[in-house]
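The chain below stands alone and is given as structure tokens, in the form predicted on its own.
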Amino acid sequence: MAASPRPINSAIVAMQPSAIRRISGLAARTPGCISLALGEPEFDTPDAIRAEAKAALDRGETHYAPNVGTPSLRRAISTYMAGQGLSYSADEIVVTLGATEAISSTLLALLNPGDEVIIPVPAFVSYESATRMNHARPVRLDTAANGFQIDREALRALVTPATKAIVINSPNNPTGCILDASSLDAVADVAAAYGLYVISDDVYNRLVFDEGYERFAARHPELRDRTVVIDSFSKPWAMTGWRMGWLAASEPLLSQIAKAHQTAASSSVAFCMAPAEVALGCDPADMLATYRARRDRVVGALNDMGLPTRRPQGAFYAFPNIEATGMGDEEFCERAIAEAGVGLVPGSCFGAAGHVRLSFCVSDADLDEALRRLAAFVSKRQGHATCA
């Protein structure tokens, strides 16, 4: 008789499935529902990175790539990094299959089993699930209660010998937030006190309303030999499904990091990597002015229907309490799709119960519609609350 089979990674046996793509099946099931669950860019990649990917398949550029990417897109991504004020030279650069690779892979060289990561929540949900993969602990910085922002000693607090990063995104996702000041001359002194590697999640930069941003790795460049600054091209020219995104680290860490990509994922896409040269000199200024926009629309809205919240300053998600309605937020999202046909993220799913998660990356009629139906159905349960 067969012997059992043995048991498998028991990291990933206890992951469970992405509560956003569940909601945002959920509301794709749904007749006639609008779903405001992905941070997808509704608009077109720009023509002329469609016209470089047709040329380049002309070219016949269907075969591997080097692997940390073909060496003209890695000089084009140092000279427009320079031009924000990070200096990586080519050498210091790898292209990977978007950030969610990118983070992975950095996370993947960085860990041994038992590590921890800092993480401060709300959060992207992959940096907890690439952090335990690795059979390491993510350990949450609530940030709630500071307005998104990063307490200097709650940080230094949550450190322990077996801390080994800190992973910040700004703007962020969900929130929409940027770190000020405060926060990233907080993180900087504690990684520099005890060691530890900053992850600086950098993915939406241009995608910024407000003055006052500023990036972690230009702030701080006396932490160069400790930083990974991961950024993608999915975000500001909506190239969701192109999977290109880029790290930049000094060496040796670089080096191993290269090493976990080229065992993750062998190469990003050849005939990708010319039309994402040509997508660093797109300005994205007419998207970013549309994000704006909604985003004033949005958050105008949500206070109005008594959800508050606070003004994002960047990326394109709002981020409101849903306290006062009575409910959880599961249930707000999954009575949402049911009564109302609009589809929103538990904030649970990045660490922040009580609130969900809007995207405003749909068209600007189908997002008017689903706020109007959003109102009348916080209205009909604010009604019952008050009533019960």
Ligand SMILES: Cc1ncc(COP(=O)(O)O)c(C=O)c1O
Given for the second form:
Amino acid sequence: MAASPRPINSAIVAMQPSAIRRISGLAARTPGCISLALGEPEFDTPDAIRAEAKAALDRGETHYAPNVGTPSLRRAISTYMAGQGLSYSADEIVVTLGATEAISSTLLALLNPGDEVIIPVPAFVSYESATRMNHARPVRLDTAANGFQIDREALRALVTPATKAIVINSPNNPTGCILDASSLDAVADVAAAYGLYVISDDVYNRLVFDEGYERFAARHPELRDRTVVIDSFSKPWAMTGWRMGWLAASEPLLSQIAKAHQTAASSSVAFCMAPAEVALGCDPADMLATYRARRDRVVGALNDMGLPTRRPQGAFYAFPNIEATGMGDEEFCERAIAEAGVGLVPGSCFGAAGHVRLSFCVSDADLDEALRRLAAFVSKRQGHATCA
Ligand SMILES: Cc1ncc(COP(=O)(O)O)c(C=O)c1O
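Just the form predicted on its own so far, so send over the form predicted together with this ligand.
Full assembly next; the chain just shown is listed first.
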């Protein structure tokens, strides 16, 4: 008789399907539900970018691309980053399968089993799962009580001999907050003092509404030997399905991450390289103006409902506190789907219970209707809470 198969990777087995998927599935199965759960632009990729993809296919760009990306796209990214005040040569850039693979490959390259990664929360879910996949441990720094900013002493208190890296994300998914100068300096001080890597996930850097935004790598070039900048074509140019992103780091670090990328992906998509170059020259100003107008409407409406909401400074999410309703965030989201026909994501998915994430990547008509439904749902609930 054949012996039973040996256990597979315990870190994978331990991974739970995300509540985001469960809630989005519930919203999708509920007739008439307007989902504000998805973190992706509802716009189509601009015409010029799509036209270049068709041309690239016609030119026969269907073979393996160089592992790290075409020289032409890497040069274009280098020039684009220089325009943003970030100095990385073409040789210091790897084109990846979206930011998702850039995050995974970076952590794969950096982490040994037992290492720790400090993640200020609320945060995008992949940082924790990609850390765990490497048999390393995510360590949360709760920023909710500090206005979603990073406190130097709180950060320092989490450092142990096992700490390897800090992951930051500004503008942030799910809060829309941008890290202020003192948060960036706190990260830099601690990274410098303890020899930690800084992974700066900047995928929303083109979707910033207010003044005062600074990139970590621009403010702290003295730490370029330990900084990894991650960016993506997905959000500014509505290219989520293209799976195109990149990472930039100094050569000694980059060459190690490139090995992880080569193992995980071989290369990014050949016929998406030329269109990605076109994207770098497209100005997402129209989309940004639309998001900004929606941001103002959403924040006003949520605060009027009695759900305290910070004004997001970037990205396309609002993150209201729903504690006043007396419901937990998962219950709030389940009932919002069932009773109001509105899909939202529980804050606990991002490490911040008591909040929900609302994405304003839907048509203005759907957004207005969803806010109307939500107001009725919350006021009914507040009526119950007052009577109880
Ligand atoms: C903060 C953050 N980083 C990375 C990603 C992944 O982006 P990509 O589509 O480039 O893989 C997302 C997607 O939602 C995100 O919100």
